[in-house]
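In structure tokens, the next block holds one chain alone, the form predicted on its own.
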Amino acid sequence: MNVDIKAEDFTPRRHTYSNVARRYGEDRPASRYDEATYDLQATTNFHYRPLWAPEFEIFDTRRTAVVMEDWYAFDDPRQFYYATYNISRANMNAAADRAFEFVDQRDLMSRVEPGWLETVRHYLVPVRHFEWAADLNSLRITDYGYGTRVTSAAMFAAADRLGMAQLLTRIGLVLDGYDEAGLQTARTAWLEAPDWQGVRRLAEDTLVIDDWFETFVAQYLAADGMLHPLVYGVFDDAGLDHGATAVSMMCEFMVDWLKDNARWVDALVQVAAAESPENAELISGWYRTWRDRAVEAVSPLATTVLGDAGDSSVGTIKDALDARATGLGLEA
């Protein structure tokens, strides 16, 4: 019996999907990111208006005061769609797992000065509640935002925020020998400790912003831009003098995430601000308002952890954030 195996070449009838071909004006190969994000927003044939906001369609560009000629002008520099996002986060999570295993195997938590360990419990574990609020804000942007290039990235960010809340919970368990009592103590600090109430109030106030783009600026540019560098940068550096290398290792996911996510945040803000002077003025006003709120919120916590150096550290972070915002076309 003879088996004849041959290779056949097939010429595809089409190189991409209609949503991309209509954009490019030709049927040419496109990236998976383009195919997964271009013009997938529902725009017609809505059956009802939302009962809670009948002045809007279910998906409506008027849900924000920001005006764009094309809501698909935004481009995620990371080119995240389902596959690339999950590959990226799987690698980051695997690195986090290895860090936790290393800390456990070498018993590195025993190297941390007991006094600083109490400080870490106070400044770090309650951040999981901030991340939960950020997750809800991300879901709101996903729900009310317009254009798949915005909403898909916001959904990925929501998953990130939930994941970081879970990582902080895991860190809290490690700090206390896997006793959940430490998590309850952190929850009490979030609800009652005077130096946490500014951050808590900031998080809760962002949850009730009407304009989804303002929510984006408040959360991802202002609040994150102040709290994350303080907790995972300044506080973490201070801990190295107290033997807290293990804490740094367990927080590496959040450090890497902030750098990665900032690329998307900056790209979105820059494109929106460049669209028109009106957009730039509007977004600049939102930024200044929520930046000032964030500075006020984190200052008591910085004083608790750093003492007299707290104010200067907050000021340094604010100056860096203002420089970043200015580079995006905003007036800081």
Given for the second form:
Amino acid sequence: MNVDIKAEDFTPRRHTYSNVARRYGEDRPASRYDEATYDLQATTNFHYRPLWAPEFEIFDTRRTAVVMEDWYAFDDPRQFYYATYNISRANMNAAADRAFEFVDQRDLMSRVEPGWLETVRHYLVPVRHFEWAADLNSLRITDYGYGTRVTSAAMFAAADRLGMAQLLTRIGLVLDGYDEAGLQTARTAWLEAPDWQGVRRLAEDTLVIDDWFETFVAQYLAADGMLHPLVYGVFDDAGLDHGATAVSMMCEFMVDWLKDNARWVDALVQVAAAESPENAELISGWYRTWRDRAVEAVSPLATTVLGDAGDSSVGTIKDALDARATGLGLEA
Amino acid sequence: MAKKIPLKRKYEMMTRGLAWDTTYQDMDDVYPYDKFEGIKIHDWDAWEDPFRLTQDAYWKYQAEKERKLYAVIDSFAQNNGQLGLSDARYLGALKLFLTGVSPLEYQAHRHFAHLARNIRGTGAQVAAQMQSIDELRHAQTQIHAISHYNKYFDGLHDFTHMHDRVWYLSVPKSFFDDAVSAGPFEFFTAISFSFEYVLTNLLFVPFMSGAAYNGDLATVTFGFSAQSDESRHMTLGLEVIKFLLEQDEANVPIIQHWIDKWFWRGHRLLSLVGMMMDYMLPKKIMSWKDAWEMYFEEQGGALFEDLARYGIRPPMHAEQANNEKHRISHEVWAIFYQYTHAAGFHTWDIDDEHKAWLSAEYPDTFDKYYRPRLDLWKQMAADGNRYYNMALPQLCQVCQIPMGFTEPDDPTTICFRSREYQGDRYHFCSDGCQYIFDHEPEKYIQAWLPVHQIFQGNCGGAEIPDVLNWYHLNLGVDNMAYEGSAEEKIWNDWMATRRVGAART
Ligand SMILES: [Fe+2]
Ligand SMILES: [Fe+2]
Ligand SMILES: [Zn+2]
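Right, the form predicted on its own is done; let's see the coordinates for the form predicted in complex with the partner chain.
Complete assembly follows, chain above in first position.
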């Protein structure tokens, strides 16, 4: 059958969903990101209060003290929806796989000085537990957060954290020649080593924060903002003098991730802080509290790894973080 | 050289190995919600991971699936794939799906995140987290797959707004609100077990097979793509139940009650699917009755035989549900036919061929009870007097469906049940719904019942057009009979052009 397409009228009767058109102020073709994230969450006419939290509606703006006129004012600069998110991470992960292969083929692990290898085992492998806590915090934000613009990105971040916890597990196995005793040693360090207790206490304390936006600031701005640059930046740099190229290669995922994720974190903080002086003050207060906690938490670890240079390294990271926070409209 | 670690052990290191018992904070403060339901768990280590999927493998598989899925969605849009539909009436099923089911996918995403955060067994947490992101996938890919249809057809354009407001959409919405407002183990039982394991073949499969039979390539591609996700969700549902039952005998009666409740709640929700299968698909997959027999009576029967060793019996009102398989699709279609002026999809008069099919599928009931009503309505429409019911219906306090179901022993008498609670009288469509109310009256009296809300003036105004505006229904476009609708016209125009095009060659 030869169909005479020209004779048919395929003028669309509308270009996107009405909720998206309302946000655009006109009916025009929409991005997949917008269709996948605008207004998905129920906002009204909930049937029952949660048995487990009867003071709240199922989704409730009062779950945070931050006040927004419109909880859909946030934009993920990466425009992630499920498909683009997974494709992005599959690509990053393919690069990680190649790095592991390269390390294995060239036997790069044998070039790491034994003393430094011991240090790496101590500072790097326990981070998998920190990532697990970060995963739980991301799920808390996904659960209690308001509006899909926030929560869908938080879901992706949760998957990232689980992925990194597992990647670190894999690294832990490589560091010990695939003997799982290394993971056990790192676990003991996480639970008992004095220089890890600050970080563990910080992680546990963030798990019981009630306000999800505070959880977000504590985890994504403060804790990550101090620990990630220290471990994957400063410690990693120090390792280059000890033949630890292998470690840098295996950690590249985390370095790329931090940059990528910071775009989302910064955009969220910036918009919320710009909304009102009250928001800016509130978020600034959380920032300062949790930054101080994070600085205190990571310092002993920095001393273990860097000796006397530890404190100044932590200070440098703190200054950079403060500058970043100031740039986002916070008072550091 | 790399030592080989067994897969099971490796997966445990990748999941349970990550967590620890907190000491700076009390575990009960970190996990405050997993005890209040009375479920006793002695040993989370006994949890059998229902699947072993690490996050890196997840990214890889899912990215591959998405590349393929979006390639199909793109080419579907470019090639005006809507022309391959069996008929524009098929869109009714898609409208019901996007407005009624996709928001539930989204809700499932949010609440599986709640479970993943709040259950203190790491194996179960990780499985719930995977499901949470899967369900986000389902919501987002459904929106994208249906986006093209929205450009040409009505009733799809404001699905989340409608889901929060429109009277019949309070049926699926209250169903899910009920589950998420419960504790974590009831949610697992309600959604992972009762819904995804026991009843999924009666929800998801009919919509996806309906899409396949009716030329909806976009939706069917999504459906295939979601199959591997769903099989993970099903194994999780079964593992949760078995785990809870094995942990402590005291869990058995609690779980049994939840199974009784959620079976009936699911059955009532599925009556909308039954209507869709028997009345709305231009090309039928199978009748609701056959589907019920195959998927619940046979497969569900085998499942409950298997669960008997834990002390679990079949759901309390299973017999009534089996009994209703001859009627509910007809009863629900009748409701929507009468109230299609207040609905976001069209209904239509049933033609002779379709009636013959119904008669053959429902030899005991169709000709006797339902055909005369359809004949009468068709005649009324032919006389220029298409039947619309302008009185607002009474709704069941629990399932929120208008009271159109009939007595177990008499398909000609509407079933009414009622209870007085704290000085007010509440109404139910069935013994099953009344049973559910009796266990948690303080929950169900909170229900946001659309008809009550209209009468209280909370839905845009006192007149039906005010309410429909408030729903964001485009009057005379999204609603009313298919005959004479904009959708019928556009479809007929396309088809006429194609016939001309074909004749010319
Ligand atoms: Fe789903
Ligand atoms: Fe599912
Ligand atoms: Zn009912």
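For the two forms, the rigid core is made up of the largest set of C-alpha atoms that agree within 1.5 Å on superposition. Quick caveat: nothing in here was measured; it's all calculated off a predicted structure. Residue numbers count along the first chain shown, from 1.
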Handout entry: Angstrom shift of the Cα atom of Arg14 between the two forms (superposition on rigid core)
Key = 2.7
